[in-house]
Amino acid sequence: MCTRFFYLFCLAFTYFTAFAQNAGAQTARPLPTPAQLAWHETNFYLFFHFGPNTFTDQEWGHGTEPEDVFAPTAIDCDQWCQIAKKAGAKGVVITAKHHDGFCLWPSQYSKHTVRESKWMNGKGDVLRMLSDACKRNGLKLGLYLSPWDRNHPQYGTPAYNDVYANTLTELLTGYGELFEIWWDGANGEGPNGKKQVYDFHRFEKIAAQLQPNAVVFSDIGPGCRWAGNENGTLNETNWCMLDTAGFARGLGAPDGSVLQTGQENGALWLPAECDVSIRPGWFYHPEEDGKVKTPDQLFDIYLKSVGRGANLILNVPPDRRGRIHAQDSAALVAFGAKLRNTFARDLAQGHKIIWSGTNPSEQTGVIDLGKMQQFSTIVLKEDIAKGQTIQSFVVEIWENGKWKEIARSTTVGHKKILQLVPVKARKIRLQVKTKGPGSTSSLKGLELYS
């Protein structure tokens, strides 16, 4: 009798343990890696499209351009970095090799590089210059290495995957620690008229092994995702999760609307990166000197990217001297000043949010500023190390003996920035709705700026 009872007990215990483990697996949320968390904190960085296209007035080079076309007369990577810092950027990414196959460093796996040009008598290395400048100026470095190569004779053959793997290894071991590796989704024909079948699984392993702290960008990650447009903006609702099953890098991605919003129940942590150029084109064109985005336009883009939980990568193409043009520089410096002025003093600093509510999925928090304060910018931050759970929120102020709504929105993620008509209040109330049974508010910060 005892033996039978013990058997039934063990059977029941095994069943309920398995059920609990399975239930836990079903409710588990995707979490960012340490590298992704550091990437989120980078927020905003510059993109440098630079190469033969700079001198031929092209956007996509053909790969047949003579190496001597690349001829900057006064390259100054410190100037690039100094302007990036004044703009508020924390890092830079450069097109080490664009689709034309030209390498901005003397790669041993190509004969279409700075080594074959007359620039610096073939002794130049733009990546070395930029890497050293980033270290001097305290900026992070990222590299763009286009898988497409319109010059390399082995492109379109299995051997090219070896070439690309070796080239990638060369980059990831030669220029210090990287914060991002950028893979473009373009995949066209090479000089032999063939397209390449890329071995991205192999490339991902190389990246993970050699640069474990770097986040890999592409339309479907694996580190961060494309935002679905090149306007630098994101939907107000932005989940950092996405399902990529059934898609192949460079051969198809989820619909742009899905990339814009992410997926609330997506299986992978794949935050959005918003890309945009300060000019109509991505490479420098003299005729676009008068078409540089204004500081106010850049600030609006910032609010609709970083202010919606994404990262912003802003392209600023060096000119034919190898410098950031005066028009771009002036806009960036003024934009940076606007950023610093807007977020100069947090009126909520030192004041805690007091939370209440019996429903863990719908909580209310009140913050008392101690005196009447005027503010027009609200910044909310979620503790994304624990995942993303906030579905929506409402902000109210205590006015004339009752609560008055002043703002509402959907997701928060790493950061949510809201701008409104200036209001005055001493007490602010947050009503936060989170996803999933048993989940609690993961809001970790509220900032208020005048």
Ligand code: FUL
Given for the second form:
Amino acid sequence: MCTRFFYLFCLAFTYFTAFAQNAGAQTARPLPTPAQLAWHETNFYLFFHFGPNTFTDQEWGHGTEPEDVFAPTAIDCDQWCQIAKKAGAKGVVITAKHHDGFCLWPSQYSKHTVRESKWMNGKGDVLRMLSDACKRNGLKLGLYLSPWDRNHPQYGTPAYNDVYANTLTELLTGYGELFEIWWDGANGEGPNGKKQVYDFHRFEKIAAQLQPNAVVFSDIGPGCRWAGNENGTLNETNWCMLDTAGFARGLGAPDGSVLQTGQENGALWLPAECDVSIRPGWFYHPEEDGKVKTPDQLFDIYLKSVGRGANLILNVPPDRRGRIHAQDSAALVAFGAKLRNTFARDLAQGHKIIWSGTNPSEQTGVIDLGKMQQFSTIVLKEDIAKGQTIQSFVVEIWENGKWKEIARSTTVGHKKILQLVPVKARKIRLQVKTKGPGSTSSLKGLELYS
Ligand code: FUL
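What would you give as the form predicted together with this ligand, now that the form predicted alone is on the page?
Let's see the whole complex now, leading with the same chain.
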């Protein structure tokens, strides 16, 4: 009898194990890589557009500008980094090479570089200066290497893929650890009137091999995706997943509206990065000195990017001295102070959410603050290491003997920030709807700020 029971037990065990594995397979969802997880934590950084355009008042240089136009009079990368820190940024990304092909470092694969200019007698290297300043100031570094090159004589021929691969290798081995590699989507003709057919698979392999901790940005990744506009903002609903089948870098991306929201059932983890400039242009133009975004505008952009689960890359173009202009620096410092004040003290810290409910895709959690507290900012965080599953949520407070709704929204992802008119409460209830079947609430944390 014992043997028969044991036999039945084994059968049942095998059946349930197989079933559990199957259920696991059903709920398998795209997950971020360790590099992407670290990138999510870096969530706000500055962008520096700097090069011949700074001096010629252009946005897209032609590639024919004499190297001597690049002539910063008092470059100070420490000043850039100090302002970035005061703004609350955790890293910086610079245009190592923009579409005009001019290299901010003395690349051995180009004759259109700082070496050919009179700046520092041809001995200068902006990337070296910036990477050293980043180390001194505890900032991460990223590099923009435009695939489109309006200067390089081999652009538009297969040989340019070798040039680009070599240039990329030079960058990825010469300036320490990078957190991001930036491939913009602009793709026009080169000096010979030809367009390039890029070997992006080769470039991706080089990036993965030489900088495994860096995330590659392009319209469609492979590390993170463009948000589909250059306003720095994202749709309230933002999934970190996207399908890229049928699209190719340099040849077109999904519609802007799809890039804005991502896709709930997308096959790849491709989170959004919101790019925007503090001024109308990407490069410095003196006539835009009076058009710098205000601290409040920057804060609003932050709420609609970082506060919607994306990363924010905020462009601040150094001027012709090679410094950040006083207008931009004042706006950034005030913005940083506003960020620090807003998120100074989490009133929910140390208070646990008590979860209940039997339906794993509709969880209810209650948090008791121990006493009445006034708050106007709510931050929700999802445990994205396990994927993104929250579809919507409602926040309520206990008031006059019943629950009263104070906020509702859709996705959460890395972070969702909501601002409300100040409310006072001791007990807060969260109703979280996650996507099923078989998914459980992956809310990692709730923060409340006055
Ligand atoms: C675009 C470029 O064409 C702009 O000049 C700028 O660099 C922007 C961030 O990316 O693709």
